[in-house]
Structure formats: structure tokens, C-alpha cells
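The chain below stands alone and is given as C-alpha cells, in the form predicted on its own.
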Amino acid sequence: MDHIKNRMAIEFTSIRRASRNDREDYLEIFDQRLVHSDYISGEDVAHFEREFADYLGVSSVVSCGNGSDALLIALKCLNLPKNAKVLVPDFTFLAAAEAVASLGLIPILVDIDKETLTITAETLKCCWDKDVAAVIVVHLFGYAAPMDDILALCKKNGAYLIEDCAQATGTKIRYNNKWCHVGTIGDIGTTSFFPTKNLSAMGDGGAIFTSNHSLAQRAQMFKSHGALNKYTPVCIGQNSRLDTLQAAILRYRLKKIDIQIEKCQRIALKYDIAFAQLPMITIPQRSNDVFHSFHQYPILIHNGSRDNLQAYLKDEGIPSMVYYPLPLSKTEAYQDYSPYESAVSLAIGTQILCLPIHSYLDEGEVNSIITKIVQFYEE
């Protein structure tokens, strides 16, 4: 039994370990909010929005109920014409394409670059036409898409640029000779505070951020029933609020995010050194112009052994995940939104395997993951 218990100790995410490790701090936060009883739109929400804006280096953060709402609200802010086309990655979670389609806009699914695993200016050009009104770039797995060329392409064609940073809070990119957080370079940025994210709540939450005052004001209206004042709506909005308790948790976790990212970077470096020696594995892309936050550590396995490796690791008590097995264009819901072949996205889905990486993994666990993978390919 002890052998089985030890083998199953490694956890893919940090949720349970973080809850145990910081339990006393969380109980204190809960007690304080019980005293104030300001569960909706309490002071912590405004404080968090200001602190998160300062962290990102933008003038405005508008919190909301979840990351999907954040994308929806960001698109509403742009007031795009009905049936306008919005280019989104084919290889990502479905939230971006879903938000576009739900507003009566047309999501066009774009293939990714095989190095960055994100869309690039080159992949966007293959899908561009006169009806394209916006681009949603997803900074995937904690890495940043190449923003200089993407932004230049959008500006040249008069298209808006939304940055989805749900997997990349804390990621930075060198832009105009300075380090900028992702989400602050395009017209508007969004993120999710889902419990597995870099900056996470104990439930759902999301945010829209921008330094454009008009867009920030529109986001505030759309998330609050279309009104800046409670009983005087000026547009059709929705109800999408970040709970006060979640804001308090996020304020606490925001103070720790850079330390946690640094720990993940150290783990990633150990993985890099070990797996770079295995010819059938490609390690994640690196760039001197990107500060990688390592929301995930994806390896690509080129000899067809991905599924066998995943099964082997599971037997050894090591969890792993496949993100994403199919491009959106190969799913029933989104098959009509891809007039172009996404060959790279399709191939990556058969090769990718994400390994455990979070700040609560200890050195012994990291060494065990490395050892088992090396052994698998040496046998």
C-alpha cells in the first residue's frame, strides 16, 4: 500500500497542494469576508482590479465572471459588424471561437506555427481577406505569440487585435525595446482565473484589460447589464461579476505569482536539459524575447510512441495530459469555420504531451518524472 501511495503522489496541478499549504491564510481571508459580508462587488474587487492593472502595466482592469465572458465582452467592446470575420487559432481551447460565433460573427480557424504552437503573421496571411475585422491571438501554454509582426499585420489592414492570456498571466515579451506583459500590446487583453491557471481563484473568474479608456468603459457597461449606473442601461449587456471572495483570493495569490513562475522555470530547465538528449522528443520553444511562464510543459514526440509513453507514465503514478488532441476544425461544432487545411495543428495533436509543472512539485518528483521518461526510451 505504501508503494502505491508513493507512486500516486505526483499531481498534475497545484490545486490541492496549494490549498493545504496556504490553508491558514485562506481561513483568515474567509473569516474577514464573513465579517464584512460584502459578497458581491465588495471592496476587494476594486482593490484587485487596481493591483492587477499595476502588475500588468495597464490603466484599466475590468473583472468579470469567467474567462469565456472576458472574451465575449472584449469582442462586444469592438462593435464589429455582423458577419465580420475574426481569425482565431485552430489549435487551442474552444473559448475564443465560441465567443466569436455566439455574437453572430464568423470565426476563421487558423493553423499554428510548429515552433511556437501559436498563430503567427505568416499563418494569418494565409486566411486573410477583406472581411477580416479582428484577430484573437492565444498565448498558449505560457509562451507568447510573435506580437510585433501580428500587430503590424493588424494595423496595416485596420483590424483589431485581442490577446487571450488565459494560459499566460505573468508571461512577458520584448516589445519596442522593453519588456511588456502579454495582453497589453494589442487593443484589448483577456484572461481567466480558473483554478488551474497561473493566477487562479477558488472558482471561476476572469478579466478584461486595456489602456484604452473608451474600451474599458464599454467593458464595464457590458459586464453590468449595459449600465454605468444601475438603473440607466445604455446598451444590452450581461451580468458577469467577480465575487468579492474570489477577488480577495486573487489579491493574495497575485503577490506570489512571480515566485511561482520562477519555480516553474527552474523545473522547465531541468526538463530541457534531460529531454534535449532524446532525439524523438522536441522540447518547448525558447526565445530571448519571451519570458515564459510555463503554464504547461509540452513535449512533442515524433516516433509515434506518445500514447504508449502516456500509458507507461500513468502506470508509474505520473499524470500527463494531451492538449489538444484535435484542432477545432476537426470537431462537429466548428468544422464549417475552417476553409483552410490545418496540417500543423492536426500533426501536433498526435505528438503533444504535457508533463506536470507547478511550483509545488518537489525536486524528487521532478527527478522521478525525468528518470521514467529517459528509461522508457532507453529500454
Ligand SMILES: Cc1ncc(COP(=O)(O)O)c(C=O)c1O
Contents of the next structure:
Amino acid sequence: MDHIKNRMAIEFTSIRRASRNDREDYLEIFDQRLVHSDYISGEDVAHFEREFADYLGVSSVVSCGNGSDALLIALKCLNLPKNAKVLVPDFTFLAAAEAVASLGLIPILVDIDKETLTITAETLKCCWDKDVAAVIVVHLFGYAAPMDDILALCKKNGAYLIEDCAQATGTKIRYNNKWCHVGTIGDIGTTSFFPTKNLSAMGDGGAIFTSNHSLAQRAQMFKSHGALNKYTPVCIGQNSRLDTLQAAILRYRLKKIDIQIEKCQRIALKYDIAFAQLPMITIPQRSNDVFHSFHQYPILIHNGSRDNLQAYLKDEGIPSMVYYPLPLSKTEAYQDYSPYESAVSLAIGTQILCLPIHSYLDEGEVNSIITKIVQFYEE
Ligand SMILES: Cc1ncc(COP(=O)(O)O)c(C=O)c1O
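Having seen the form predicted on its own, the form predicted together with the ligand:
The complete assembly is shown below, putting the previous chain first.
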């Protein structure tokens, strides 16, 4: 009985359903790779890097061990002066701030804009001074930060721009009258292939991407012990590799990503229409100039009922998540990196709730999530 219940439960991510659905294909992929037993730097790694670069429209993808390493390596490529300041969002996963601080640079936590949930040129300007050498923008939840103004601000001040796309593979922005993937507008893009991400591996994985040849070469060097040729390092590097099996899985999943995003967009539209009738819920603003990948579907609840709604949904078998309950500036590790107030980040942390959204969610499940939320507010 428990077994049947588990199978029917609404799941927050697609991981288990994808494993069940595509099991035969995965077994075939593994079987073929067992023949070569080329587990490190096998040919799938180079193929994946080329295929992902073509998908994104950049000249180089350098794969690595995870999305946190990707940020670290991207920062190393920029060769910033000691004690330089790097502006990062206060409301996000900690990897960007962690990478900056662990290189001896100074992360400055910047408040987000309440519409897009990302940093903007306006929020960056409030924290800018002459020591700012770079910005890491995070395209959170599949949203895209407003890149035109951010890029203009960075260019005007001679600062580098890194785009963390760990939550936004597949998101595109209309830029210079063209649709561009996020991560391809600034100097370097990074991403994660953690199993819950839009493009996911069956373990850890990450990538750095750019159309700047010399930055790509430096990334290749830093991820390979500081050496482009084995045993002749030219700088201090690290070991950060995407293994062959993960690359093979990523090649398979890359072919499906756009179809999955379309399914998520259809679910999001149903949610949008349903929640438009509930005055206590707002949906963070989405621009017509962004092709949204819906890594998450966040709602903001304004009447203080977020925690009660989450508990009610849990009782009804509907999972949801609070990303992120606290801005980084309110955590012990990062409290010293916030000379400025992050009032929006703090408020959003008390209002936000992320609902299930993935390509294995069926129509009946989406309807029942909507019905339960509407019922909660009508009772
Ligand atoms: C926005 C963001 N950046 C970076 C990372 C780090 O990726 P990884 O877990 O692969 O190190 C994550 C992971 O959750 C993330 O959400």
C-alpha cells in the first residue's frame, strides 16, 4: 500500500520520475560506456562541451566538477586584484558569495528588486564604489536579471560581469534584438548540473562558458591543475572534472531540455491564471523580453499566511519549498559582507513559497495543487 502511495505522491522535482521513465535509455547509455571504461575525460566530455556550446550560442564550454567550482574558476580567470570587491545578490544560494570570499576577495551583498527577484542596475548602484571590480548576477528560479542596464553599468565602470545560470539553463533574453541564452551576455557564464537543475546530471557537474577565447583557455587551465599540458603547470590550479558518465547523461538530456521547458511554461500559465484571482498572492513580474525556463514557480503571499499554507499543502500531500528563508547577510558566515540594508531580500524571505513545477507533473496534479490553494483561501 505504501508503495502505491509513494508512486502517486506529487513530487517537488522530476528526479525520480525521470529515472523511472527513461530507465531503459539510461541502461543502454551505461552499457555502451562500460565497453570503453573511459570514465575520466572520455570522448563524451568533449562532445557534450561542443553540443552545449552550440545550444547556448557561445564558442567555448569548459566543463567542471560542479556549479560552485564553476564560479570559483570563473573568478580566478579574471585575475582580480587582492581585496577587490565583487557585488553579489543577497537573496540567492550562497555559492557566489562563497566563491568570492574563499579567493580572498570581498563579496558585497546587494539587495534584490522585488519584481524580478534579481539584482538590477538600480540595486547595484546603491552599493557601488571605486573598489568594485566585478559583479556576479544570478538568474534566479529561471527568471533573468535585466541585463542591458547591468552590462552598461559594468562597462561604464570597467567591471567584469559573471552570470550564474545554475537555475536558468534554457532561459533566454531578448538582447540587441536577438534571443540570447542567459550567461552569454556578460564576460563569463557558469552553471550547475546538480540533479534538480534544468539540465541535470545523475550527480555533480558544472560548466563555465564564454565566447572570449583567452578566458576559456584560462578556465581550462585552472580546472586542470593549472596546466594545459600535463605535468607542466603554469599557475596554481585545481582538479575539477565532469566525469564521462555524467557527460553522457547530459548529452541525452540536452536533447530534451526545450520540450521540458515548454511543459513547464504550460503549467506556469495555468498557475498564473488561477492565482490571478487571489488578492493575497502575487507572482514576481515576468518580462515579455524573457523566455522563462521555470526552474521554480515562486509565489509571494502578502497576508502573513505563508507558513500556514505550506503546512496545509503538506497535509494534503503537496510539497513546496521556501527559497530562501534568510538573505545571506542575516547568516553568521556572511553577516560582515553587508554594509547596506537588504530590506527587499528580508521581506521576500517571509513571503515566498515555491510550488511544484516540472515536466513530469500531470494535469490532474496541477489542478489539484491549484484547487487546494484556492480552497485554503476560501475557507
Ligand atoms: C544559483 C546557484 N549557483 C550555484 C550553485 C552551486 O551549484 P553546485 O551545487 O553544482 O555546486 C547552485 C546550486 O544549487 C545555485 O542554485
